[in-house]
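The chain below stands alone and is given as structure tokens, in the form predicted on its own.
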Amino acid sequence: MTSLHWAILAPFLLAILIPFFYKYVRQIHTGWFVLVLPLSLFVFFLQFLPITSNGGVIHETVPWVPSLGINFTVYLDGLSLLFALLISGIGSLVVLYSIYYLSKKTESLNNFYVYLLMFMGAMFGVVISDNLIVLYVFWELTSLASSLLISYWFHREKSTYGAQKSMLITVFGGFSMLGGFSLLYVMTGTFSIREIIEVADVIVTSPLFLPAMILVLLGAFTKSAQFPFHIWLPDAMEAPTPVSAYLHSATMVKAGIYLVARLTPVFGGVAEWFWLVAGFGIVTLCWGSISAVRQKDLKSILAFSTISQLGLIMCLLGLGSASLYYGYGTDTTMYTTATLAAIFHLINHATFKGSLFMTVGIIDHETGTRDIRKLGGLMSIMPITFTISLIGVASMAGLPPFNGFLSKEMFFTGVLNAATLDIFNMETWGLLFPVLAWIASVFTFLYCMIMFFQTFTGEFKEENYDRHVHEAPIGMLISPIILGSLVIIFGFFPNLLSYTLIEPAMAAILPGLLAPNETFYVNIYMWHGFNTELFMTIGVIVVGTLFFLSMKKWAKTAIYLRERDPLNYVYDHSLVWLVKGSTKVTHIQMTGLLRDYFAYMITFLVLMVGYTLYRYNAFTIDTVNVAEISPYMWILTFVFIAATLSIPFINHRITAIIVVGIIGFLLALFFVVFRAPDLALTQLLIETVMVVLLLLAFYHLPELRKEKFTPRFKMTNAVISVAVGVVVTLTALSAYALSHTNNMNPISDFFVENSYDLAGGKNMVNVILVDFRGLDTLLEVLVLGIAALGVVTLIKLRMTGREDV
């Protein structure tokens, strides 16, 4: 493996070493071990950019399952590079503020940073990884440790239903996105995602196109949480906040941004992902910033206000798909605006909504409350807290000069020149991009002002905090300065990013758009000029600021009042439902009778069998090369059934023993008559065994009762049971006929020829057993093992009749 895999590898393999440094150093907070892991990576992923900058790549494969496709091949370039330094970076800062932020003494911290270990890892598996399954293996791994993170203080109530709520839309999304992969290997035949994008032009052609690419963006929505799936992310904010920090401004809800992105080149430049990823987007930007100003709780404002941020970035990522529709060129510039615009806005969210968790953390941890409307004058005793807010409130509202500013006026550039494109309908409806997007700007810029003004200026009441107010120790406070001073730097020097990460991320999305040697145009200033994107921003804070000053008049309306998500009735409802409908659907079919479950069972089998041979037009008979049957074969195949019929009507338990010892030893002369002398000997020894035994057993018990059924039942089970007869034996001569038309060569022929050389047994079935299927036995053997230990454990079981079985 290369130094790629082991990065990936890494977090998982100290996650096991936590709990030994949480148990036998207790002295020292666990973060300080966990905190030297994510600074390694982010130094280690730094020596790529030079690489990635110049268009290079890495590409290694570690084969996994090759017969099947799978293989752990980690993929480099300009986007994973990206998301690998957020990932990294992002966590550190994370981790190092989760040391002043969780209590060694209270705090179950082994739990803590196994989670967050695991979590990271997944995440470096997401974006570096270019193989589709493993990509979906470490995407449900994300959804499995946030989930973990999401109830970490599992005793509150809220916590455990964030997490369920999480698990289940994300995880449905991951199972969506998981057909939508299996989808796309059936339309190409590999799993690569490098391979996938290069023959993206068949896979437009495919009646699976639009199948494929409704289930991948089902995976992405979800875990960007885009509307109406975002209704997860307010509530997994009982998390602690290194953890709302972690997950909602750099990595996890990213995920879904990073899947669209990277998928782009497969599906980009057609109409309906150009609709669905934009649409989408544009709805939810404004749906997550109107509903982050009703909000009461600082973290639940910033989960809205992620919501609505990621709707923006998936609205540019949607536009700019268009591009590839056009090309790129001269003239046409203008289509990238929107991929730029989204990239660079990825970096500048997380690092003014990483800061702006870290303060509400802050203010939560020293005051005791995050209700905006207990907070108030904490200017003054928390000045660095207050700083640090002002910067990033500022980035997030769009105002000069931060970073937001610039990514928000290249929104409006990318919504503008989709309101001038000539395809998709564009014509018709492009005008709502902008409109929505500004309408979406006034309520960012609003919520943006009730979270700073409520929480920092005003009177103090001391009345409304239970504990003495004051600064965070330096400790805490130092993760937050550092993404605010980002938030200033690259503000004032934007192109610090232009060709280290931006460009290279860009080319990552577009592909096939640049000759050799050539890159994308990437320009980005402060000043440009008194232009339409100029004015809108004016209109924006002019507006957002009436609305704000007016808040008297309509903060007591019913709509300011409801902070609760209307969605959230329709979850909460369906999942009422659901469970009703599970414990029928259980109680139906969890009878407790043997004969039900067999039931359900073989008739599953039976249908599914026989569709196949009708789906396939598979069912053929072939009675050229059927042997000629000998009179003493009819004979005993005559027996056979007659013995096999009798044993319903028998109400004798020893004589339905003898007679079902009998059937087995005429199995084994079946095997004679087949020269297969050993499985006729293995056969009789078995059956001799058997009957034995049962005989011994079952002269102890009492005779067989008679039991009624009614004629329903019975004629149930006539009918599986003939249609049992049916489809096996339909099934056997499709395949023996099948066999001769198709030249195929049965796998008996493989053991034949190969079985002395291979293994150097003569006795064939013994070398399939030891050599040939030689895990597959071994497995079995320890199956049997566990079951000889279950039924041991249930002999010297002394039950009271008072436990709770």
Second form
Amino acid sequence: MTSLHWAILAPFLLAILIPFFYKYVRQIHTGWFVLVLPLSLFVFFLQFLPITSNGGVIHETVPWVPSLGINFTVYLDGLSLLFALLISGIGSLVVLYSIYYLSKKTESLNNFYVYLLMFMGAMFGVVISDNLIVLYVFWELTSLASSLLISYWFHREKSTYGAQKSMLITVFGGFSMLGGFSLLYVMTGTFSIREIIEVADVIVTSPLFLPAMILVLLGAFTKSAQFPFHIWLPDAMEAPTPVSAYLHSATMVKAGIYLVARLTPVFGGVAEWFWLVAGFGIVTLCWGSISAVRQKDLKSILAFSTISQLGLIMCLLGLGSASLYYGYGTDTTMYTTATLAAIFHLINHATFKGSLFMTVGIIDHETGTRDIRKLGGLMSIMPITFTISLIGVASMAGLPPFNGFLSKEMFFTGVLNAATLDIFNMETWGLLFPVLAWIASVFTFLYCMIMFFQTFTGEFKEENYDRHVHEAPIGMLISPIILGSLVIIFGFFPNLLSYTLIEPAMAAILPGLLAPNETFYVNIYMWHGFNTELFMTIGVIVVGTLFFLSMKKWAKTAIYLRERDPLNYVYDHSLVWLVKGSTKVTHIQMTGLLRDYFAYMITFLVLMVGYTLYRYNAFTIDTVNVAEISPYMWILTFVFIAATLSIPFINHRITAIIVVGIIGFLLALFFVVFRAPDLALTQLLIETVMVVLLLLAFYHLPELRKEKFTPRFKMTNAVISVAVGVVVTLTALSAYALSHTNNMNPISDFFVENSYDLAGGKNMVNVILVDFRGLDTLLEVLVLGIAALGVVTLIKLRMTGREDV
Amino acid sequence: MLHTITRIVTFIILLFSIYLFFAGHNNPGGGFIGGLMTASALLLMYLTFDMTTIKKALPFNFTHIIASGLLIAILTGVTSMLLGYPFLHQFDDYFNLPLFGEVHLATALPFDLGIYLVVVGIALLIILTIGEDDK
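Okay, that is the form predicted on its own; can I get the form predicted in complex with its partner chain now?
Let us now look at the entire complex, which starts with that chain.
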């Protein structure tokens, strides 16, 4: 166990202690105890920065299930460290914010912080694990913790609905991902990502490549809220705002991004990966930005904006994977730009989206509403919140001089480069990328404007709020201020992180492209001259502003008024349909009638045995060794068959029992004929006892009711019975033929020879029963004893009245 | 009439059942059939006389009989284990007993006795339980 292992496990360990802090140290807000951990982890992870920025990695293994190749292996490179810093850094800020956001008097803070710490630890585990199964375990833990956090206010119906939805969708993806991981294991024989990357060329040629890729991508897309799996994210906004800020903007939704980036060296460089990742990314980007415009709730706007920005990052990762096709050279810098942009935007998005969620939380907390139709004129009342929001919104819209502008420009560069690609059939559809990207940017700009102007400008209406509106306490403002400052710092000094964080992360996503001791060229210019990207941005601003100014006209259109994502209807209806359908199927098959179940079982048996006979061509009739049939055997058989066939036609119960008894005595006669005196004796006695018992029991029953079956039902029963008889007969005949064509010697010869010598008995049957196979007898007698006790219990200990068992 | 016949016949059946029980090793018969036969003899008595009389004459708890039968059968097995043989290893030998002459005795006999007792017990227990039930 190295310090890195402990760092992953630390949040879980602290989570165990939280309830004690909450219970015994009531006067201090539990959050303060929690805050120490992400802060110290942030500092802890910072110390690895020099190592990874020089291209070093840390790789430590603790065996977990070594026989299955599952080891708790930590692997820290540029990409993992970037995520670890994001998780611990934003985690600290969110915990600090939550201390002021959640009241220690009214909220059950122990639950909240336990879930949050659980999530934090799971997230560290996802990004630092090298073993796919360990990664999967932590991945599902994030889903679980996320659902718990969404349903934190579990008495609200919407919270549990959102939690269930996110659980169903992300766990669906998680399972698919597990399938993909298993296929990777089948192809490579290892669960270690490192080792899988080393044999990536084997995987590409494998027939399992495409299924594995699609399954893994399903996991990544569901977690990262890509189209069409994004529908859970807006409903996850029922969580407390710190949770939305942390999980649903900065960390958990980026787990899918992380997975795609991490596995790019495995799957990247082929057309399918390129098209799937980039295609779904750009569709999500457009869908999310257009849907965000329709929202009236601040958090919903942010949710859809998160979806769209995640689509943007995903698209860039897909575009960047093209460089794996070319290999690194001076001329491929233009393709790696996309990967660079993805990482840069990942950081930027975490900063501005985190701060925006926090300001929205403040507005919600101080005004009691998040509806943009009610809000307005908060600029002068909440000046600090206003400033932070301005920075965040401007960065999100892609305006200079904030960091969002830079990443957006690089995004445009990426899609413009993609349009010039001449691989993967990009010649035909490549132009779609910049066009869609530009349209999405227009809508992004538009919803940013709506969100900002509707909240802060206009007239302040006192009557819209149920409390006195004022600026938030300073403690709540610290975190958004820090994030807002980062937005500005990264905007003005974009190269601050270039070679410490971004380049190592790129090297992790695109390994093998670099010659040793070479690094990617990462330089982000604040000003890059008058080029196409700049004109595109200007176009975005102009068109976006025009849209916003004409808002009164199109705000009445039906499509604008529909807030719910249409895909929700698909989800809701399929859920209802699923329940209805399965209920229906259950009702059809589970009739509650034993005779139906019996028919199922028998039909299944007949089909299985019949098919096996047919499939292996097993049916043979062999009459070579058949013994002679004496006349009285014929007579006996005839009477036996006649008695058996008469039973279904007897309507009187007692008569039926007596006929059954006759059959039993006939059977005893058969035993006599076939020279089995012990069996004949036992059969006679047992049959007598049985008939007596049946008469005793059925004497008390009412007269047989004429059951009215449809002729068709009777027909089915007859067919099934005949089929059973035929199949069993065929099997017996075939088994008989098999037994003597294969010259198998019966074991009975041994008993015949040895029953007197070894056991000292001349009655072979009895010697077998008590000596050779005495254990069977012992247990059969035990069965009889249990049956007798069962009868006694049933009759003597019968419940009187309606006692509960 | 019935009472008289029953008195005689019961003895014959009981004797026959004991014969069947002891004959099992070398002739048709054995613990199972012997037990059923004994049970039918006792049943005949129950049918002829009333329940309470027979209960007075045969004050057995059939559950105990089942238990002791099982115990005997299992103990036969365990004894062979104690002597270092596998479970239910059977021994047999010839003995010269006074009055009987040369007798062949086997440990299969106590095992069969266990089965006999269990079968008698369960047959009577089931039938009497159902018979006594008047609900």
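Predicted, not measured: the structure shown is a model, and the values here were computed from it. Between two forms, the rigid core is defined as the largest C-alpha subset superposing within 1.5 Å. Positions refer to the first chain, counted from 1.
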Shift of P207 between the two forms at or above 2 Å (CA, core fit): no
Does G581 show a Cα shift reaching 2 Å between the two forms after rigid-core superposition? yes
After the core is overlaid between the two forms, has the C-alpha of P677 moved by 2 angstroms or more? yes
